[in-house]
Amino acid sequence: MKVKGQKGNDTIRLAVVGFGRIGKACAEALFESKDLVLAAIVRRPDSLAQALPDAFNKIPIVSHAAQVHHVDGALLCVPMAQVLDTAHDCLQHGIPIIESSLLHGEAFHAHRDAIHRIAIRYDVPAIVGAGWDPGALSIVRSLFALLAPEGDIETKHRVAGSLHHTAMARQVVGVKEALCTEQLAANGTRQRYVYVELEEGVDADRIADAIRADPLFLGEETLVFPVDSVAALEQEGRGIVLERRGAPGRSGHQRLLFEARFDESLLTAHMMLAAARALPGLSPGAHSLLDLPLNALWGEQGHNAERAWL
């Protein structure tokens, strides 16, 4: 099936539906893309008059994706409660959708089935769960399970800030704000991650030495990271450690470790854009990322990706 509006190898034109944190991240990522184009931003009628950043001055702002001329797909960046209705509105107008709802297990499968029925009815493809989790992390988990069968997998999300350690770091002269979290290194030892927002002109190495010398941090590996804004880090920062332990056997005891720290909105946006590249040629119905060939997520860049990573 050829996606609506798609012509040969033309760039894929996408509408961003919703302009919250993820919608804004998708729109900004589209500006940087060489093969995807931001065709329009879709907002609620009562939000159409609200000003957007200057970078979007030339982008059409509409109240429905069907109002966009020549659109190949819609990135749904609306609250979870609105996803199904918004998907229906787009699909009934022949517009493929990509969404990233935070659902797992039976709830995800029920959600996928509901969108699948609508997509089949209107003969249009849809991609569901194309975010960070589910989405990119699902692919990593699946790959780990393939590499270490019959094992156990453990997922640890970034722990909350340590109040005592954070309070101590804030008292160091030259520190405007601080945030301390703890993490386990690959060898199982405890690490302290201290993020510091510094006064102008302060030497970062001196601050790091002062923090590590405090009795509260003695005996633990302490990593100090200067940041522009601790408030932004608390709001946007995410972290995860994924570990797969294979069952003992003839091949030995396999242990796979994946650790990441990231802006979840940005990762979700990039995953949604990758999913959009797979739209051309997809059959009608709802697809998850695990249904798609990895090469399809690269779109026209697939050949280069294969040469780079194989």
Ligand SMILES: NC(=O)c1ccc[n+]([C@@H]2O[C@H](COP(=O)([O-])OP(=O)(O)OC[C@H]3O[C@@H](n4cnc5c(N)ncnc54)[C@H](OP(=O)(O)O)[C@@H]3O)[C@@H](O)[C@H]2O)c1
The other form holds:
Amino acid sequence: MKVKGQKGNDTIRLAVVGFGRIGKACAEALFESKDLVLAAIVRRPDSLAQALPDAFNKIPIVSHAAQVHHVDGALLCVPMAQVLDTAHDCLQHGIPIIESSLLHGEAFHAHRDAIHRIAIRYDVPAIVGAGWDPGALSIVRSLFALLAPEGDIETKHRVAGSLHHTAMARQVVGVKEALCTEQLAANGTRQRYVYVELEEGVDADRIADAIRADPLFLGEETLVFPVDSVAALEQEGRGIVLERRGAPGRSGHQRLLFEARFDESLLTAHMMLAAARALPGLSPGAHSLLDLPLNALWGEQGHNAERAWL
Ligand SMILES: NC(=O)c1ccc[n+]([C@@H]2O[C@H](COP(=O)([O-])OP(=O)(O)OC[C@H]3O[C@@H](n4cnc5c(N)ncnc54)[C@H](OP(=O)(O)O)[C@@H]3O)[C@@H](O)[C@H]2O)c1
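How about the form predicted together with the ligand, since we already have the form predicted alone?
Entire complex below, previous chain first.
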């Protein structure tokens, strides 16, 4: 009998490759999971000496996925430019991969094809585009389009939630208005995001340098983003609004609305974990989330999901 909180024999063991924002979120989500196990964290040799949060004390930290014992899949959380090489490395060692590169449309297809060829060569499955967007949001968009065919879809991104005014940035000559927000990078360091509305003809790089040079921002990574309207930005929350309007016709005017506020890293991590549940029994080659039966994303919980959601 399985004791509550104890992971059973039918668990899926996963390596997290790259301990940045998404990697950390994946590793933490794996700790919470009942059916998936964090087998190891794979880091660049230069990062191996960096201390991880205490919670990861007992997790093997290695420099290559092939060094992980009994691994069923690798969650690739490396920068996009490194994904293809890292996927190749894992696949040639027979390790299925899940990735979530921020690619759409034709670029996504080319990327998928490239991974597909490698996965077929080594006879291993791969799941591509399994994050928030692409990923979960692709499923929502696809469903909306099925329900309201021939319509238009509009996506509005909401940039940030905890924005506050920054008098310092506003004092820089050429800045009309400025807002600032902070976030924690995966290694615990603080990053500041400064959104600036500029006077016409002002050099954005000069403004960014001036803001970064201020004692208030020294010692912290500060990213400066010029925007058209700070007031408009302030009005928005953080997240996304997706609206699908069906084409006028016999079926009437359908309007579907999806609004979300979220932590992108967390949602991407949860989608990557869900994709990992679909790995057992998956044929070799690259699969996108749209190729997978929704039930497979629930793994062992599939039968409960059907009762709950149908
Ligand atoms: N689909 C979505 O919605 C979505 C959303 C966000 C991100 N993503 C994808 O998730 C992946 C990870 O994004 P992230 O925001 O977590 O990136 P990140 O914070 O920059 O972290 C990437 C990590 O990869 C490792 N790494 C390996 N080679 C590297 C190199 N040459 N330069 C820098 N780091 C390297 C590093 O970890 P170590 O130091 O431990 O080696 C680094 O911390 C990307 O492929 C991105 O496209 C998808």
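Everything numeric here is computed off the predicted structure, so don't read it as measured data. By rigid core we mean the largest C-alpha set that fits within 1.5 Å across both forms. Residue numbers count along the first chain shown, from 1.
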Take the rigid core as the frame of reference and indicate whether the C-alpha of Val194 shifts by 2 Å or more between these two forms.
-> yes
After the core is overlaid between these two forms, has the C-alpha of Ile98 moved by 2 angstroms or more?
-> no
Taking the rigid core as reference, does Ala178 move its C-alpha 2 Å or further between these two forms?
-> yes
